[in-house]
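One chain is shown next in C-alpha cells, namely the form predicted alone.
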Amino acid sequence: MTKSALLLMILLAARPARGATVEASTLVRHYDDGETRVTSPSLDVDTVFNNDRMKFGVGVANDILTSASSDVRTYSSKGQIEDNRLEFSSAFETAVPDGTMGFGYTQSDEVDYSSRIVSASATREFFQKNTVIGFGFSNGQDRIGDASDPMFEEPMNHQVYSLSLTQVLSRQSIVQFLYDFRVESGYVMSPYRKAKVKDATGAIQPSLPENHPRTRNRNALAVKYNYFSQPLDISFATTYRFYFDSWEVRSHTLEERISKEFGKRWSLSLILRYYMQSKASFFQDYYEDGNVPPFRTGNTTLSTYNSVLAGLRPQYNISSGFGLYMKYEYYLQTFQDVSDAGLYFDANDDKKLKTNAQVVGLGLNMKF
C-alpha cells in the first residue's frame, strides 16, 4: 500500500460523521544511543460515532534508522547500515450487550522484512461493570529477507492469545491481571547476526551464522494496580510483569508511573522502570571451536542483563481540544555475559557491553 493511500484512509477516517468525535495525535520520536539513531514520526486518528458505541482508528508510522552498532562494526564491511520501515494499522471496536468486540489489522514493510497481523478482541462486563474479562487473539505472517541476497526469504509465523481480568476496587483504585501466550514458528532469527567463536587457546575463529530453534513459546503474566490519591491529587500506576519462555529466558519488570495535573493547562508524568533477565539456554558470548552446539546466537537480548529507564512527559493543554506534549527518556542496559567484540579478530579490545540511550519525543493532540 502506498503512502498516499494510507494518508487518504486517515483523512477519510478523520472526516467527522454527524454526531462523531474525532481525535488525532501525532508524535515525532528520536532514539539515540551514540551508535544507533532512529527517528519515528507517527500519526493516529480515531473517531467515535453511533452514540459513542463504535470506534474506528487508523495510524501510520515511519522508522528511519541509521546504525553503526557494535554488531555492525564487527561483522559488516559497510561500517554503517540504513533502513526505513513503514507501518500502517487500523482498528474497529463496537459495543455489544455487556461488553465490546473489536478487530484490527497491521502491516509493516521494510527492505528485508514484511509483516501482516490480524487481530480480534472482546470484553464481557459483570457486576454493574465493576468486573471486566477480556479476550484477545492475533495471527501474524512475517517474511524475512536479506538485503545482500535477493533470493533469500524465510517465513516466521506468530500467534498471540490474551486473557485479562479487570476489577474496580473502589472509586480511587483498580486492579488488572493479564496473561499473554505467544507462539512463534519458522525463521526465528536474523540472517545478519553472527555467533562468536574461539578455539581452546582463546584464539578467535571465523564467526558463524546464528541458528535458533524453529519454535519459541512465550508466556507473560502481569498485574497492574492504579490508585488515585485525593489528598495529594496524584495518580499512581504500578505494574509488575513476569516472563518465561521455552528457551529458558526469564525476566522480571517493575514499573511505576506517577501523574499529576497542575490546574487545567499543565500535567506531568514520571516513569521509572527496572528490568532484569536471565539468558537463553543456548546463549554463549563465545562458542568453543570444535564443540559448537546445534543452536547458537549472536543476539545480545538473549543474554543475562538488566536495564533501567527513567522518563518525563509534560503536557500543556492550549484548549479543551488541543494539547502539546513532549517526552524524554533515559535508558541504560548493563550486560553481564556479553562483550563488545570491537575488531572481531582482536580479543584485546573486548570489553563488557553496556548501552545507554536517550529518547526525545514531541507530540500534538487534537480533538474535534
The other form holds:
Amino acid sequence: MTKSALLLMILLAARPARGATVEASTLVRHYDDGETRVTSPSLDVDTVFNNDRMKFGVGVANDILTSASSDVRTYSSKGQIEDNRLEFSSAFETAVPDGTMGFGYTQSDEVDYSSRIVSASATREFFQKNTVIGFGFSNGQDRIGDASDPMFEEPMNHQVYSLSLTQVLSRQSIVQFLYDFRVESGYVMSPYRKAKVKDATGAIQPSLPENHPRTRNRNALAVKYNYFSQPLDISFATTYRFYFDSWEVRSHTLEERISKEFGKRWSLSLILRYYMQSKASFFQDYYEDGNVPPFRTGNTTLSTYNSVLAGLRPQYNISSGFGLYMKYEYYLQTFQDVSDAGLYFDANDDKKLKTNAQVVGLGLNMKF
Amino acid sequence: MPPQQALFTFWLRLVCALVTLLTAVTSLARTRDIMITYGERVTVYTGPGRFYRPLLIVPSGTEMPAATSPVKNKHGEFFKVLVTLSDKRKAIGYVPVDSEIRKKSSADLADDMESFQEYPLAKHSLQATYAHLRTERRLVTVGYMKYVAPGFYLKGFAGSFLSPGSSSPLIGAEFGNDALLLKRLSGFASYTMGVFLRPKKDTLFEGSKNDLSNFLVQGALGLRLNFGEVASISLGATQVALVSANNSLVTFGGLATLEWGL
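Could you give the coordinates for the form predicted in complex with its partner chain, as opposed to the form predicted alone above?
Let's see the whole complex now, leading with the same chain.
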C-alpha cells in the first residue's frame, strides 16, 4: 500500500460521517539506555460508524534509532549505527450477530528489513455476552537485507494463531485466558550479529556469523484478571504469561497495572512488570574454537536474563474530547551469561552485560 | 349490447374495482399477532423445523410480529415470525409453538411479512474442503459440521495432506463464525487443528518425522453462497502451519468448500 494512499485514508477516517465518531491518538516516545536511543512518534485514527457497528482505523509509526550498543561497538566499523523504520497499519472491524469479524494489514520498512502482514480475527459471544471466544490469525512475509551488501536478501515467513476466552465473573471482575502460537520459517537470524569464539586457552578467536535453525515454533499462554475495587475506587489488572519455544527458551512474566481516577479530569496508572528467561539450547557467550556447534548465536536476547520494569502514566482530560497523557518507565535488564565484549580481541575489557533504560512519552487523545 | 346489460356490466366492473382497491389498501397495513418471549433464551430457526440452522436466540421480553396462523408440517407446529437482525436488516424465522413464547396482542404493522424472504439453512451438513497451497501442497478433507448457535459451527473431519509424491492422512476439528451479509451470501472465518496419523518421514516437509508429533493449524476466511437447506459453496483464502517436533513449514493459498445439508 503506498504511503500517499494510507495518508489519504487517515484524512478520510478523520472526517466523521454523519453519526460517526472519530478518535485520534498521537504519542511521541523516547527510549534511552545510554547506548541506544530510539525516538518513536506515532499517530492512530479510528472511526466508528454505521450505528457503532463498524470501525475503521489507520496508523503510522516511525522509529528513529541511533545505537552504540555492545554488539555495535564490538563489530561495527563505525562504532555507531543509525536506522529509520516506518510502519503503516489499517484495520476494519464489523459487528455480526453475537460477535465481530475484523481484518487488518500492516507494513513496515527500513533500509535492511521489510515486513508485510495481513490478519483476520473474530469473536463470538455466549450467555448474554458474559462469555466471549476470540480467535485470529495472521500471515507475514518479511525480507531481511544487509546494508553493506545490496545483493543480500533472505525471506522469513511467519504465521500467528491466537485463541482467547473471556469470562465475566462478577460486576467487578473479568478473567481472560489467551494462547498464541507463532511459527517462523526461513532466515530467523541477523546478518550483522556474530558469535564470539575463544580457544581452549581463553584467547579470543575470530568471530563467526551466527547460524540459527531455519524454523522456530513459539507458544505463549497467558491469564489476565481484571478487578475493580469499589471501596478503593481502584482497578487492578494482573497478568501472568508463560512462554516456551522450540529453541528451548522458557520465560515467565508477571505484570500488575493499577489505575485510579482522581475526579473527572485526572487519572494515574502504575505499571510493574517482572520477567525471567532461561537461555536457548544453543546459546553460549563464547563458543570453543574447534568445537563450534552447527547452531550458534550472537543474540543476547536468547541468553538467561531477568528484567524489571516500573512505569507511571498520568492522564489529564482537558475536556470531554481531549486528553493529555505522559508516560515514564524505568527498565533494568540483568544478563546471567552474557558479557559485553568491548574491544573484541581484548578479553581483559569483558564485563557482565547489563542494560538499564528510561522511556518517556507524551501523548494526546482526541475524540470528535 | 342492450342498455340494461351495459348498465349491469358497468356496475359489475365498478364493484370489482372497488373490491380490488379495498384489498390493496388493507394489505398495506396487515393485521399481525405480536408474540412476546418469556423464556431466557428462545431459539428462532431459519426454517420450520428444529433441524434448521438457528437464526437468532432472543432473550425474555422480545416482541416479534407473527403470521396469525402457525405453520404445520410433519416436524411440528411453528410460529412464522419477523425478527430484527440489525437496524436495517430483518428476516423471517420460525419458533416452535412449544417454546416459551405467547401472543401479546394484535396490531396493524407497516412491515408486510410477505415482502421478506426466508432462507432455511441446514443445521447439520457434510462438508468437502479443498485447499490449494503454495509449494505444490494440497489439503483435502471431508467432515460433519453442525451449527450449535446462530452463526457458530463445529466440525469434525478426516482427510489427506498431499505433498509432491506423497499423501499423509489426518483427522481434526474446526470451529468457525458464519455471518449472513446479504440474502444468501455469508462471510466466514474459521480455525482448524489437525493431527497427522503417523505420516512417512519427510513427507510433510524435509525433516518431518514419522511419529504422532505432527500436527496442522489452519486459519481461513471467505464468502459462502447458501442454496437454502440443500447446499452451499464457499471460496476463500487460507493459511496453514505444519509442525513436526521442533520443525515447521508455513504456507498459504486458496480454499473451496461444498456443503450438503442433512
